[in-house]
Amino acid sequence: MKVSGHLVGPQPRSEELMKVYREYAKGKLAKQALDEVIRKETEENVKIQMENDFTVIIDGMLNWHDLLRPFAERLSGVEVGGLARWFDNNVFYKQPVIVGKVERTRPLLENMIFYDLVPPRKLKVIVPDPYTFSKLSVNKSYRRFEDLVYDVAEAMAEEIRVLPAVHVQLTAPSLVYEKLPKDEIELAMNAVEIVRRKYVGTLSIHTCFGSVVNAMPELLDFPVDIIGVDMTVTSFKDLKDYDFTKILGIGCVDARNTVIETPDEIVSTVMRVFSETSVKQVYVSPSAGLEFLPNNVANIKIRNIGFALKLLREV
């Protein structure tokens, strides 16, 4: 039995933080203030997640505005749009909008990650898979979307390959948000299997908001090491019908929750798909990024899931 923590998107910020971005939005803060206030609160999420031994590490996505804005910005071909509510979340994001060919044309995520607060060999990068990028931009160029979504799978392939992370993972909400047809599942695959062929460290995929089920049995045959799970909304028996030959991510801390899974609890999901799955090796998670939660609700989650890997390592 293998057992191992990560952390699956962004942390939450906190009041001091909010209220310092206001500040800066009005003008009324310089930007190294701002740089200065992210900085120190990277640094607080970096500790936790090492004092609670998790086997790779985020720096919090803190400046990140939502998961996928820096490629909005910064891929040649894309404009950043208007808002639009992200899934069933009271949240948004501005979507990007396709008014040409996507190419990479410039780093992505330049000054993005904190990489020197991270010890090395520890670094976990999360990107937007590119089937969900494209699923969710607003088309205005592409006469075909397979096109599209190859185009930012080759342009997110070549920012990857550069990135000092031994760990990317693809965050893909829109594989399982709603049952996909079978060549849409195909489609996204396939853009996976591009990024794939220029990685070599360990490439995982999150599903989230829906069940993995809408993506099955097509999604174990992607070419990724880790395939994470949203437990929230997967039954145990979406898990049981199929033979896991990878690594499971078990999404079952709630991140979209402010009511608190104890370390007992968490133990016996992790045990319980061991005892009636075939999955032979874990990482615990949250079921998506805790940036829905309060900052003291998402820490106490995330020690409560270092104390459950401490329980079963003692198994």
The other form holds:
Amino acid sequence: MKVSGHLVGPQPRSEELMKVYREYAKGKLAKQALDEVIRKETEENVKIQMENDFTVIIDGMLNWHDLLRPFAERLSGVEVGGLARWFDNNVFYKQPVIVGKVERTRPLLENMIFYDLVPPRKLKVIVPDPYTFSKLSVNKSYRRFEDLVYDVAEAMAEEIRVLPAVHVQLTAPSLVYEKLPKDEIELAMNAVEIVRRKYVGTLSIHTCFGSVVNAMPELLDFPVDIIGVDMTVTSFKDLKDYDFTKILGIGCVDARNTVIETPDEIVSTVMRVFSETSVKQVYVSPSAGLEFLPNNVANIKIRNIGFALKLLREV
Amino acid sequence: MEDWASLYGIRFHESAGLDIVYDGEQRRVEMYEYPLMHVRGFRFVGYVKVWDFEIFKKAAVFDRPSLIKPYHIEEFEFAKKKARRELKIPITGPYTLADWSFDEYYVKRKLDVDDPIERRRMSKRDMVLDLVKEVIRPNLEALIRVGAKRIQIDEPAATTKPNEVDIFVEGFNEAVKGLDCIFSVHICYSDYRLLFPYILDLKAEHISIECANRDTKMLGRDESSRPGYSVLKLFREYGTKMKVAPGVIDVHTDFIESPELVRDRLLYAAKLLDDPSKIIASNDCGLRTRTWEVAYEKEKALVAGAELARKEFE
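Switching conditions: you have the form predicted on its own, so give me the form predicted in complex with the partner chain.
Below is the whole assembly, all chains and molecules, this chain first.
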């Protein structure tokens, strides 16, 4: 039984940072002052993950307005479009609009990650999986959707190849939000394969906002080391049906509700996974990025994961 | 001060020439926070992001909701005294109040339900129906008692969860059941395809939707100039009986629509519904993110464009 812990998406901005961002947007605050607050809060995000002995550390992504934005802004052939709903949440993202051939003509995540604040052998970076990015875009250029997915995959693979990260997560809600045709899942898998070929570190895929059953059993064959599952929308009984040979990411801490899972409850969920499924190794996490919660609630949830990890490692 | 602001809002709309007016919700903090300030069983837990820099103060339900007191009576009574045109009053609907809140109460009562998606659905339904019974209906009844004839129920969250659209419809219908008033529903920035077929059962006189935001600024009454209105085909295909108020004014830009653009949007919408009498000219949503000056020009264009459209049928 091997247990690790990590975060799987953006951290919430504190009320202070939200206020500062709004003042900056209105032109009442200089960029430097905004950057200082982001940096200070990034340090706090790193600290709380370190204190709770998370296996890998994200910087919190406080400067990302949404998961797709850096890519929408910086990929050649892509423009930033209008607002669209982020799955079934009262949260919106700006849709990438595909207006030409998608290419990486410059670094995509330059100045987006605080490399200097995360210990180098711990850095985890989170990006959208190529299929999800493509699916959530408005395609005005490609005749065939699969050509778009493959070009996005090539561009992302090149970016990921040069990242100094020990762990890269592909966030893939579009794989599970609804049941996809088999050929779509295979397309998504082929796109991940393009990334895999260029990245030697730990590669994970995290599914959220839909039951993992929607992508099963094909998801088991994705060329990744960790398959992350949103347990707030996936039934336990559904996991029992499959033979897991990869590490399972257990998103058992609800990132979208303020009910606090106690350390004992987290431990109990993890133990149930070990006892009722074929899983041998797990990463415990929230169900998605904690960005849906107020900052103080998110911190309580992180600490409880930390307590649970401590208890589980004693077993 | 509140009375002054309310009067300003009423006269603002009247002066622009609107047929049906309200005070622009001048007394309210915001459409979610304001109602919940008057409801027991919720506590505000902090701000969360909606997009980019936009945030809202989100509450968690921790007990069965109960109304402290009807919260739009003062607003309505003042507006009723002052308005010189037909008056409406908007109220946030039960599904939106539920969907925009954290659930620390209902979900705990359904822990015996193994399927987490079904557990969430059942919890949500219980919460919506409690909000209807304890909060929304008492508000509607109180408004009708003091003379409200036209109430708009705002449900921007209606399509947030595709497997809960029927709960929104059930909540709406339970809220208005047997009440003597004209009810409409406003749903904006949504995937309207998800409303079907459930919306066919909605007991509303009309549905107000956002379309201008998805449209071009070109004049024209064809599909390529009017992509924002294609959803109206669904209303016709399904034989929806309600009238439709498609937004012909984009509330998120300072671009002032010309009366001719408003006219073309309305006429194209009428063509898609195949019945001009079922079309109501409206904004996409509230204009609170614009300046008063921009908002006024937009409202005047709405009125002038509607007049141009009417003339086509004379």
